[in-house]
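First, one chain by itself: the form predicted on its own, in structure tokens.
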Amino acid sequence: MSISEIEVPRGLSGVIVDTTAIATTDQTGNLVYRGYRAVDLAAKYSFGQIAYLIVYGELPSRSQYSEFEQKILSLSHIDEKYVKLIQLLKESNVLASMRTVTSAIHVEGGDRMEQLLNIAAKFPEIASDSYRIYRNLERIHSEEADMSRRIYLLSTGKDDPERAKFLEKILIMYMEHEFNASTFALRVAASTETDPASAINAALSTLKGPLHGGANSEILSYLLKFKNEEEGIDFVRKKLENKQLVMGFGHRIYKTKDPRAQFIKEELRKLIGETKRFQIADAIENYMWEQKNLPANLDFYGAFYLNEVGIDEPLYTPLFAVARVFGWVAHYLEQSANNKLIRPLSKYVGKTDRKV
């Protein structure tokens, strides 16, 4: 190893690679967007102002954030080509759907920003049509601006505005987290001066794996089958002993509390009260946490919260995409306006002096 490299721990873990102005988790372990605690801004602001935040690094005045409403609404229609690629497609996989319609998305004209907002502003009728076409649905069209409300509706077809409320807070916590696994992905990408849809599809492709974005999925498949506390704490108590990861706990920023979860814990709590499947999901949590230390995570609470929200298990990861492309549309903004390719070096440890 020569004087100018530096060995790291294996997955960056604690390294820092970069600056950044858009996210972060302050020394009170809250997760901060543009220098506002995550948790403030999503109990006074919208989902559609705080993407403002998040993409123009300030929120939005009234005549802006109207302005912003209605350039996303005007964007967010795909062309009939699209369509008929989902339709031949009819991929039960909605994610996987995204991906290949985002790796076709062909975007002329205007500057980076509109070719962004363009992608951005796409996913929600993407994730619809794709979830609605696989299942012999009819797609649904909407011309509704509010953003949150938009997004329920192509989810669940239903015009539902306190549910869509509900889904509102948990699309802001999944907006931005700094440099998580698909971030910097498409920071990787967008390092090499590939084009908008190249970089986002890099970041999608992260999700299809549990340990970022896919867990909720899981997690769900197991709270809904407990019937009392004792069952739900027996199944945590038995994957420990057999050394098995407990999906929705641990989180390597977040070691005491991930504040994501106990926002949404609360926002559970509004919905549907201390239920007996909120008292299990409750009791699993103090259980993890007495044996192992390990906090829920927003996956946790989320997977029970979209849940009851009313929206069906496939959508859960797509969502997580519909939220997080704002951040993903400022993280390929900040590492084009200084780049630098991001290339690391390895540690070979394979054989050596093999004679041919």
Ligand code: COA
Second form
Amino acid sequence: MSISEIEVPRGLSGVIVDTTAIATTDQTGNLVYRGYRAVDLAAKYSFGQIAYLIVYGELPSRSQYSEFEQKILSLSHIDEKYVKLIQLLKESNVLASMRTVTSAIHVEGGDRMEQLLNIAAKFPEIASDSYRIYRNLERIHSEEADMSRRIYLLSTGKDDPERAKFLEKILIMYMEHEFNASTFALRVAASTETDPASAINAALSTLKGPLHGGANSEILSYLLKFKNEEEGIDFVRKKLENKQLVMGFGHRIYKTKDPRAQFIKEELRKLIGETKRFQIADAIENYMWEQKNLPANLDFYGAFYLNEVGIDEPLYTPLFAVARVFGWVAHYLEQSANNKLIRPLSKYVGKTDRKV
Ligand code: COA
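Return the form predicted in complex with the ligand of this protein as a structure block, the form predicted on its own having already been given.
Once more the chain from above appears, this time first in line as the rest of the complex follows.
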């Protein structure tokens, strides 16, 4: 072997594989976007302004913001041929449909930034059409420039600025998280110099898994069925006794508290107050901490929150993608700007010296 071999922990846990200037978790355990705390940004800025920050590195001026919103709106509509593809597929899983449509998207012309934004801008409409066509609902067309308001409208069929603001908070929390699994998959793909649509598709496919973006669907299905705290705790206790995962708990980085989950929990309190269901969720969170030292992650409160905001469950992970795609855009550009093919080694443990 001419190269030196380094063994790292499985799952690359705790391994720094490259640098990034897009996001990090600071020493106080807060998620930071381009130097600003994500929760501080979410309290003051809109989804569109933060998407701009993630992609370009700076918060936009008023004119840059309005230009960005207009650009995203102008790129947001999907061609009839993709609608036909969605109709043909009639795929019950919205994310699976988004994956197929993304792989079919052919973006011509423009630089890499233009091509990436072209795909990102289309995600809300692809998700909406995929969701609605399968359920035999009328497609929705929107010319609303405000991004979170348009996303809310396309997701629910309702123009409700107040609820759209609540949705915006969680979309901001979902937008970026350095080398999470889907972003890392995108960076591996981008490192081969593949095109933006292919790299974004690698990320989408990875996000779909239940240990990543797909966890939130399962969380709601269990959370909604409890009538009181005891039922919730009993369910979780049985899961733990059977050595099963309780979706919505644990995180590779956040070992004591997920700041995004706590932020959304507070937004939830503003939205619905301390209802019975809120108390049940809180009791489960406390129980998991007492028993396993596992904190609630963003998806735990996120699933509950999206339900209260008025989003239908099949759109949870797709909306995660609608937000996270701006992180993927930034990471594609960062990887391409200083590229090195990502190609690790493996330690062979298979059979040896077999005779043919
Ligand atoms: N429920 C029950 N036990 C859990 C758990 C959960 N949600 N998450 C972790 N654990 C346990 C593991 O089984 C392991 O136990 P062990 O030491 O007895 O083997 C221990 O806690 C450490 O977990 P580990 O798998 O090393 O953590 P990780 O950093 O590799 O995994 C996740 C992180 C997110 C993949 C993991 O916590 C998980 O699967 N959570 C559920 C899915 C989820 O909510 N995903 C959304 C993430 S935002």
